[in-house]
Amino acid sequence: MADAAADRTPAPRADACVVGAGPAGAIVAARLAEAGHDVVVLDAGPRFDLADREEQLDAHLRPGVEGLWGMGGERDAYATEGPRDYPLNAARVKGVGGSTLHWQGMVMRLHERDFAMRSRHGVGADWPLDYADLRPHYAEAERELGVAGADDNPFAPPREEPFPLPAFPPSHSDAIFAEACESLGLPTHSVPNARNSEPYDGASACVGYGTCKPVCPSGAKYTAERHVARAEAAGARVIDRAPVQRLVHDDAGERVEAAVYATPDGTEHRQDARAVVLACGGVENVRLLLLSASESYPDGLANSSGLVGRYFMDHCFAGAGGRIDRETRQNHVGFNTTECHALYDGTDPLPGVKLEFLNYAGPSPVTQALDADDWGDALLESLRESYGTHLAVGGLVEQFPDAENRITLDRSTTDDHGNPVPEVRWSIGQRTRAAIERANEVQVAILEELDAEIDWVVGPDATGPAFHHMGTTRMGTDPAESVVAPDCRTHDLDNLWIAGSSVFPTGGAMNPTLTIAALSCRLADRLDGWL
C-alpha cells in the first residue's frame, strides 16, 4: 500500500475536485487532465500495490483468508434493515480503482428498452435520453476499457465499429451449452470483456490465472488504476486515505465550495474547487449528500426533491448448477465467455433476465486439495472423483426501482470519524420474484436437456445481490421526480456533478459498468465545456 505519511495537503488550485478514485471518478479525471484542467482526486481507500497481486492471488487460494482488499472494520461500518440483509462490504472496494479492484469486468450495453421501460411497458421510469443519445459514447467506452468482444449476439442493439480487441473463444463448457441451449431455440453468444485478449494499452493479454474474482495479477482485467495513471500522467493530483466528509456550499446555497477531508492522522483539510464530482458509488454518493446537510438544505445536497437515497436497485441472482457424464473442464477459465440474452426483451418475464454459463461452476482442484485432510493416492482418488463433471447456468434479473428501497444514515452507529453510517434496506419485488422462477425454469430445462443430475437451484427466497448499486441520485428532467439532470449536475447546484451508476433510472439486467463509463465520458464532454 501507499506511503502513509505522504502529502495529503489540498492543491492550492483545482479547476474539478473528483471524489472517488473508481471507474467513474478515474475517467472523468483523466479526461478532465488531458483536457488541460486542474484536477484532483480523493479517495477514502489506500492505493494498492501491483507488485502485490501475486501475493493476493496466493492469499486468495489458502482456506480462511479473506479480505483481500481491506474492508470492513469501523473504517466501513454499515447498517441493513428491512426484508432482507445487505451485504454491502462484500459488494464493494475502498481505494484506488474502486470496485474494479475485484470485479468479474463483464460489459455490455444497455438494451434500447431498458431506455424507455415507462413508456414501452408503463412500469419503471424513462431516462431523459435514449439509445442513440448514448451509443457514440458507449463506442468511446469500449475504447476506454479495452473490451473483448464480437459482433455475434442477435439480441444486442445496433452498433457502429468492431469491439477494439476480438472476443474470447467459448470455453469448453460453453460448447457444451450451446448444444442443449439450440435444441430449446436459445441462441448463445460471446461476452463482451474488459479483459484484453491481445496486449492493450500498455498490459498484457490474459494469461489465465483463473481469478479474475478478487484479484487479477496479470493486469489483464481493467482496473480503473489505468485511468488513474494517465490522470496523474496528464497533471491530475490524486490523494488517497482521504475520506471525504462533508461538501461546503456558498453562502447562497447555489455552488459547493470545497470538499472537506480527513487525512490518516485526523486532520481536516478543505479542497476548494470550480466544480466537484461525486463518483464514489451508489452508496457513498448519497451518504455524502446526507451528510453534507446544511441550514439552507437541512435534508441534505441535491436533496430537494427528497428523492437522495431512494429507489435503490441491485441485480438479483438466478442460477441452476449440477453434474454430466461428461468432461466439463470447469475453472479453466475465471470468466464468462458465453451468454443468452433470448429472455431479455420479451414480456414474459417483463423484468430483463441475462442468462450466464458459469466457468468455474464446481469446487477448484487447487482449493480442494489446499482444504482436504487426506494426501497422496487418496488426495488424488477425491480430487478425480469431484472435479471436471460440473456444469451450472447462472443469470442477472431485473430490479424495477421502489421508492421503499432506499439508502440513509444509521444515526445510531458511526464511522471511525465519527460519522453516521450508510443504512441499505432492500427488498424484492413480485415481478422479480416471478422473473427469477421464470430464469430458474429456463436454467433447470437447459440442465435437463444435458441428462444433468442437478445439486442446486437459487431461487427467489434464496437470490442474493449482484453488487451493482443503481438508482439513488436518479437522472431526470423534472427536479421534483430527479436528482441530476441529463448531463448529470445536480439540480440544486451549478457546479455538482454525480458519476456512477446512481443516476441510473432504471438498471435493466446488464452488468452496468460500461453504461458507468459511457456516462462518465459524457459528463467529462460537458463538463469540459463547462470550465
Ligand SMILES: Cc1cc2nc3c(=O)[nH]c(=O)nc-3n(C[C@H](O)[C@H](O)[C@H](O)COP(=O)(O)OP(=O)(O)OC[C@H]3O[C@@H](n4cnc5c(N)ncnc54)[C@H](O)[C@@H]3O)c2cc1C
The other form holds:
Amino acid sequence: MADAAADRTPAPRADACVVGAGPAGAIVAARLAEAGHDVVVLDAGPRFDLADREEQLDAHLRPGVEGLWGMGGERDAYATEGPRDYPLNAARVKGVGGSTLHWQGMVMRLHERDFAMRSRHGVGADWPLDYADLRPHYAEAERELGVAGADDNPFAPPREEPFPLPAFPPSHSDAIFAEACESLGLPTHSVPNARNSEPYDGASACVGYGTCKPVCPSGAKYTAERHVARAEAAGARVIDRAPVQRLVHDDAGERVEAAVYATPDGTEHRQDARAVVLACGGVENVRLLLLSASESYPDGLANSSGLVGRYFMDHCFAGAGGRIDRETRQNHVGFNTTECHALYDGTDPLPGVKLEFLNYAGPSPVTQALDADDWGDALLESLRESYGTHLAVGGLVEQFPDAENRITLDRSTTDDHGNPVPEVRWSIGQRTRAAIERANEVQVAILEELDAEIDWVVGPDATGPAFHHMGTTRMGTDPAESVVAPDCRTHDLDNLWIAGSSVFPTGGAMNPTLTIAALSCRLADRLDGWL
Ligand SMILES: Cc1cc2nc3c(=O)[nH]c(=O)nc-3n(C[C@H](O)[C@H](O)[C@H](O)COP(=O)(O)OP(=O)(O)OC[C@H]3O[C@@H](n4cnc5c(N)ncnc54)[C@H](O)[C@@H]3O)c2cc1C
Ligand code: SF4
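Can I have the other form now, the form predicted in complex with this ligand, not the form predicted on its own?
Once more the chain from above appears, this time first in line as the rest of the complex follows.
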C-alpha cells in the first residue's frame, strides 16, 4: 500500500474536484485532465501497489483469508434495516480503483426497453435519455474499458462498430450448455468482458489465473487504476486516504465551494473547486449529500425533492447447479464467457432476466486440497472423484424502483471519523420474486436436459444482491421527481455533478459498469463545455 505520510495538502482552487476514484470518477478525471483542466481527485481508501497482486492472489487461494482490499472495519461500518440484510462490505471496495479492484468485469449495454419501462410497460420509470442518446458514449466506454466481445448476440441492442478486442472463446462447459440450450430453443452467445483478450491499453493479455474476482495479478482485467494513471499523466492530483467529510456551499446556496476531507494524521483540509463531481458509489454518494446538510439545506444537499437515497436497487441472483457424468473443467476459466439474453426483452416475466453460464461451479482443486483431511494417493483420488463434474447456471434479475428501498443515515452508529454510517433498507418485490422463480424454471430445465443431478437452487427466499448499487440520486427532467438533470448535474446546485449508477432511474438486469462509464464520458463532455 502507498505511503501513509504522502503529501495530502490541498491544491489551490481546482477546476474540478472529483470525489471517488472508482470507474465513474476516474474516467471523468482522466478526460477532464486530458482536456486541459486542473483536476483533484480525493478517494477515501488507499492506493494498492500493483507489485503486491501476486501476493494477494496467494492469499486469496488460501481458505479463510478474506478482505484482500481492506473491506470492512470501522471505516466501512454500516447498518441494515428492513426485511433483508444487505452485505454492504462484500459489495464495494474503498480504495483507488473502487469496486473494480474486486469486480468480475462483465460489461453489457442496457437494452432499448430499459430506458422506457414506464411508457412501454407502465412500471418503474423512464430515463430522460434513450438508447440512441447513449449509443455513441457506449462505444467510447467500450474503448475506455478495453472490452472484448463479438457481434453474435441476437438480443443485443444495435451497435455500429466491432468491439475493441475480440471475444474470448467459449469455455469447455459453455459448449456443453450450448447443446442443451439449443434443444430448448435458447440461443447462447458471448459475454462482453472488460479484460484483455489481446494486449491493450498498456496491459497484457489474460493469462488464465482464473482468480479475476477478487484479484487479477496480470492486470489483464480492467480496473479504474488505469484511468487514475491516465489522469495523473495528464496532470491531475490524486489524493488517497482522503475521505470527504462534507461539501460546503456558498452563502446563496447555489454552488458548492469546497470538499472538506480528512487525512490519516487526523487533519481536515478544504479543497476548493469550480465544480465538484460526486463519484462515491450508489451508497456513499447519498451519505455525503446527507452529511452535508446545512442551515439552507437541512435535509441534505441536492435533496429538495426529498428523493436522495430513495429507489435503491440492485440485481438479484437466481441460480441452479449440479453434477453431470462428464468432465466440465470448471474453475479453469475464472470468468463467464457465455450468456443467454433470450428472456430479457419479453413480458413474461416483465423484469429483465439474463442467464449466465458459470465457469467456477464446485470447489476449486486448490481449495479442496487445502481443506482435505487425507494426503497423497487418497487425496488425489478424492480430488479426481469430486472435481470437474460440477456445472451451474446463474442469472441476474431486475428489480423495479421502490421508494421504500433506500439509503439513510443511522445516527446511532458512527464511522472512524464520527460520522453517522449509511443504513441500507432493501426488500424484494412480488414481480422480482416471480421473475426469479421463472429464471429458476429455465435453469432447472437446462440442467435436466443435461441429465444433471441438481444439488442446489437459489430462488427468491435465498437470493442475494449482485453488488450493483443503483437509483439513489435518480436522473430526470422534473426537479420534484429526480435529483439530477439529464446531464448528471444536480437540479439544486449549479456546479455539483453526480457520476455513477446512483443516477439510474431503472437498472435493467445488465451489469451496470459499462453504462456508468458511458455516462461518465458524457458527463465529462458536458462539464468540459461548462468549465
Ligand atoms: C464482487 C463484485 C463483482 C462485480 N462485478 C461486476 C461486473 O461483472 N460487471 C459490472 O458491470 N459491475 C460489477 N460490479 C459492480 C462494479 O464494481 C460497480 O458498478 C462500479 O465499480 C461502480 O463504480 P463507481 O465508480 O460508481 O463506484 P465505486 O467503484 O464503488 O468507487 C467509489 C469510490 O469512492 C470512494 N469513496 C467513497 N466514499 C468516499 C468519500 N466520502 N470520500 C472520498 N472517496 C469516497 C471509494 O473509496 C471508492 O474508491 C461488481 C462489484 C462487486 C463488489
Ligand atoms: S483469468 Fe482473470 S485473473 Fe487471470 S489473467 Fe485473466 S483476467 Fe486476470
